[in-house]
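Presented below, as structure tokens, is a lone chain in the form predicted alone.
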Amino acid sequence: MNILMVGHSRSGKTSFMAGMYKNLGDDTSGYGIRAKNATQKQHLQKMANQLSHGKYPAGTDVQQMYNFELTCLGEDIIPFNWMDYRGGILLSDDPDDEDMGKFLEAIQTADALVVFLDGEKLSDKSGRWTMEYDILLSCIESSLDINHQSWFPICFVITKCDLLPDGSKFYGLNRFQTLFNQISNSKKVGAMLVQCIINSEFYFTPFLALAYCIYGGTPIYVQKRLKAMENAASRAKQHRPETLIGWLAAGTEQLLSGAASIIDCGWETTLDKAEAANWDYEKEQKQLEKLQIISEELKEKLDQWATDNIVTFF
């Protein structure tokens, strides 16, 4: 599953990273993430800790795709790929700019989005920077008609909001307005506000959105699982005899197979196929049945996030 992190440079970002990896890293009570490579992780627990110390992270203005997986009490559950596209490119003005066309193909074949909207700028009566959000809504807009692989979320998260003063009105919305309206008479695209805040004291807004993305994206996983089952069914039912001839000859099979075992030939017979295939589906089995209760906590978590105004859908 492919989560795309897009928005400005300076809107936050690195510390959203920062954040979710001082919430979820390596936690093994709960849900969590874990980082496969050795060197991204490293990077990470660095930002984390510096977040611990009241220091944000600095900002990059470099592409970067960091390899996680969800865990469940420690267990790898669901890999996932987390995309920071360079914020730079959405000032750009050159329509023939290459990075752009690679940004609205990135943004196309994503599994899910990631919205990252300055709660400085949006909070901005005057309304001045709420132009330079125009390439952005039009590059979801084109997003909209694709055949995504599942269900399409996209999560808009309001940033900064720790910075504004209490009663804060977010005008810059406005502009996004008919984007909404677009998605909420979607049947394929759905989305989700939430407003974060991210310092050395709060930092578990990251896990709301990553958690409607990843339910978002269970569909894919579960499709996976279930393909992969039927291949293992398929291969028992090919190895596994149907006659007493063949049962026969497999048994005979069995018994020169111990034989050659002595000399440690590495023999596989058709019944140790049949049983590695039988294997192979109730392994399949389990992480379908595990895929499922995460999906259903996921949706609880959801509902009740919107029923306590935490989270707005659409």
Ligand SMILES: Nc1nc2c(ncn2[C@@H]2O[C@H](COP(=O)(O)OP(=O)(O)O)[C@@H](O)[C@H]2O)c(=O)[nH]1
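As the structure is a prediction and not an experimental result, all values here were calculated from the model. Here, rigid core means the biggest group of C-alpha atoms that superpose within 1.5 Å across both forms. Numbering follows the first chain given and starts at 1. What changes on going to the form predicted in complex with the ligand:
- Core-superposed comparison between these two forms: the Cα of residue 224 travels 2 Å or more.
- Residue 173: CA moves less than 2 Å between these two forms after rigid-core fitting.
- Relative to the superposed rigid core, the position of the CA of residue 197 differs between these two forms by less than 2 Å.
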Contents of the next structure:
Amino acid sequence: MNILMVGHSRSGKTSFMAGMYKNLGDDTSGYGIRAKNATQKQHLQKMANQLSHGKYPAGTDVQQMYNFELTCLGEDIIPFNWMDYRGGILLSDDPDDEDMGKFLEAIQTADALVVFLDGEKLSDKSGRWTMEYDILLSCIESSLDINHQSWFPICFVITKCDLLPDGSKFYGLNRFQTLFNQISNSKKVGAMLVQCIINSEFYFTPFLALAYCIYGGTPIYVQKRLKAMENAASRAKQHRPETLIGWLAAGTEQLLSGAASIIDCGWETTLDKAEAANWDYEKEQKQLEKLQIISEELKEKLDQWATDNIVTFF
Ligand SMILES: Nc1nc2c(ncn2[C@@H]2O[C@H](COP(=O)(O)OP(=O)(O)O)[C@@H](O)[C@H]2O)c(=O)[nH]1
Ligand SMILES: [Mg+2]
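Would you mind generating the form predicted in complex with the ligand now that we have the form predicted alone?
Complete assembly follows, chain above in first position.
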């Protein structure tokens, strides 16, 4: 599944990912994430390590996509791509229709969205940042019309909350109220709002956002897996000889392949294929059951966080 991060430059997207990896990277004692690409893994480990020493990741302006697997007790649960959107629309003061088109295309292929709002800017009373919010707002507002295959989760993350004095107010959020109302009245999308701190001591919030995205994106993923299972089932059927002649032919083939295996030329027989397809089917089924249990568990966690006022849903 594809999780897309959007937010202006320096809003805290890369730091958030570094925090997520510091918290969950290769954790086998509960939930964890595993980077599937060795180079990316090295890079993430370095960023997490630097964060432990109070150093934030260096800024880059290259579009990035990280491939992860969500794990539970070290076992693979669901693969996800974590993408950092850097289209022109969030870089320019005067975005055009083409920029908007590209942005909407990116959202179309996403199964969940994480929107980054700089807490320092949101709590600034001066109104200096309204242009920045307005671009982001119009992007997300336009994306609400997209027909996703299933209910679409949007997670709003207010970053850098450790930099705010006690009792700070997010004046900038007033501009988001109409959008939030639209989301809360829509049956196609839902949202979660969470305040976030990433530094050497606090790096737990990314898990909350990830839980919401995974929980929300699971139904589409399950649909895709069911399709894969159907394919496996039809492959098993295709390769299973149904008539006596078929069984005899398959048996002969099996014998021949036995001979072939002695000379080790790796001949895959019809029965081997059926067995492999059956195995795929069972594997898919087990994986799906596991994912459903995890998804319910994540839902319970999310409800608890809402009860504890750590997150807000609308
Ligand atoms: N104090 C504090 N600073 C943060 C936090 N998140 C990001 N920053 C700062 O914001 C800068 C930009 O963040 P970065 O993750 O690179 O933003 P990106 O451009 O959206 O990827 C970092 O270099 C940090 O200085 C946070 O939670 N707390
Ligand atoms: Mg970055």
